[in-house]
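This document starts with one chain, in the form predicted alone, laid out as structure tokens.
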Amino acid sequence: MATQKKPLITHIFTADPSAHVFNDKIYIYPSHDIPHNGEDNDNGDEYLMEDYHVFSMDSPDSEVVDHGEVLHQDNVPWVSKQMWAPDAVYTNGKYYLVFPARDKDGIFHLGIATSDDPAGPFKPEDNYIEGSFSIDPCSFKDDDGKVYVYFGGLWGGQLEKYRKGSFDETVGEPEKDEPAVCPKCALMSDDMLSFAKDPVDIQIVDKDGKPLLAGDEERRYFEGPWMHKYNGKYYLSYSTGTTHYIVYATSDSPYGPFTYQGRILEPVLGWTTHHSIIEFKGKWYLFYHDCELSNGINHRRNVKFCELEYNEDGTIKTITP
């Protein structure tokens, strides 16, 4: 089974690692936890991240290079606070950082920043993507060159507040016997600055084709979507939030529906769990975070990674941290 690694980055607290292979190197785009003494709550007010660093590794066994601060909230005109989990994608000869943050009214949207270098620095657009909302963008480039952004997070991420079509502070999660809130997916425009089509629901179903229910907290979607392909199939993985699993579902289409398959990662130390999956030189790796460095303080997390293995039938072997 895959061997657990020690914290990759120890000089600052990092979380939500989006890993990619660019130019034969591994690049990691995490969020940056800033220590403070405030209280934790279900709205995520303890997560005060305000900037991004980019990290790289020549190989899984090499030292990690910190390329420094590549974007700060003070340089993004529309942002008020909380630049949470980002992702990056290479297309059109440029690197695009896709990130969530609260606007001046406290509403989460997704922004875009660009660079000619995967290590940044990144220059932000003046405004967020029109029609975007919630958090945790995963920017997935398919084999045909199209880029899709998967996103959404419950509670502090505000996803459930769009159940009626637009932001409504009074709207909560569905009843436990109703279908769960779906993650969203939007096809990006060719210039990566807007949605080419309106976001759509990504349905996650059981083996009988029935949508997972809101009360099925061991399997239903909560936050942190990641998309990768293996042997031609689409693998949507995500956090179950309240039960602290990383699980996955598969489909023959980037739009789903996705059939639930099982767990990738058992619970880690700390409340949140957030991950990414990459292939590097024939091996697969899971990047994730826990709270080892802080002895369990939820907003002082650290990035880790380990090898990820598939069974012959394409299912993923469960990892116990």
Second form
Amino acid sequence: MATQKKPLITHIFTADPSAHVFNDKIYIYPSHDIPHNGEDNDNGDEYLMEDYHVFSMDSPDSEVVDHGEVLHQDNVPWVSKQMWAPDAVYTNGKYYLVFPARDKDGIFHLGIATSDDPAGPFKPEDNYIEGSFSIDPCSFKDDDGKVYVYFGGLWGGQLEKYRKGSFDETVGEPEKDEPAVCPKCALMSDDMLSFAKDPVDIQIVDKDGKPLLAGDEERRYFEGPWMHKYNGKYYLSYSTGTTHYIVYATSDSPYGPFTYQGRILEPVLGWTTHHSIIEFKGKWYLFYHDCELSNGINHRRNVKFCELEYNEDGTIKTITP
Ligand code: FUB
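Now that you have shown the form predicted alone, what about the form predicted in complex with beta-L-arabinofuranose?
The next block holds the full complex; its first chain is the one shown before.
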């Protein structure tokens, strides 16, 4: 299946779209790339995001509406810089924006901001979620009302630096024949302001039940987790980073283990690839980004979307951009 989609938002650079259906409309919570002429590097220093805008569409065929800036880093007491990929969830009659950023010491954590309206503005908590770390939160509400946050990203996202239990700047990725670094999952407290349980590793295994190895770069986890459910199964999808695929794995439990299934999206223009998946009025859609608007400048990205299709057996048809 091919997608012909054009950049959805063209007046600012947007990336990392987390899409949701709230009140029968599609809401998009992306990050906001700020143009600059600095260098790209493996630490992600080029991603100088400072704020969030929220966008909505009445339907996939409608115009997209920019609801404006809904949160700026200057209004979040614990943040120093880099408000990266956010997500949002509706629970307890409120909308919660879950976002990563660096604290004053340059360490990434996850923060919470709240609104009565899916379009914001969002009021931040003074401190980050205690015990949170790394980047790319996906806030998934299960059918029983429990909210789980899946998170973690390698390299600039610092995930591998926690391999020994706590942050250690000197710790790198595992050897290629060792199990890959796992994404994390934490059950949220009922008030959405803290972790109800410590984050746990989410295992991603091959068809024989063996954990994917760090050297298996076409399949192992790198960043950008997304969770959705289809026909009662949990689908964990994510970016493979260095090989630029969006891939997925399935499980009968939100905690896994997840069995690797295949690719959702072939590489897009630009280094990063990051996505979300929603169902809207009986059809499924993939939201993602590339660098078409900037002709390939890695930190000037644009959100796109296209339809996503399942095969009869529940596998997902690979999309070629
Ligand atoms: O947008 C900054 C970072 O780039 C995100 O956190 C990653 O997922 C990648 O898209």
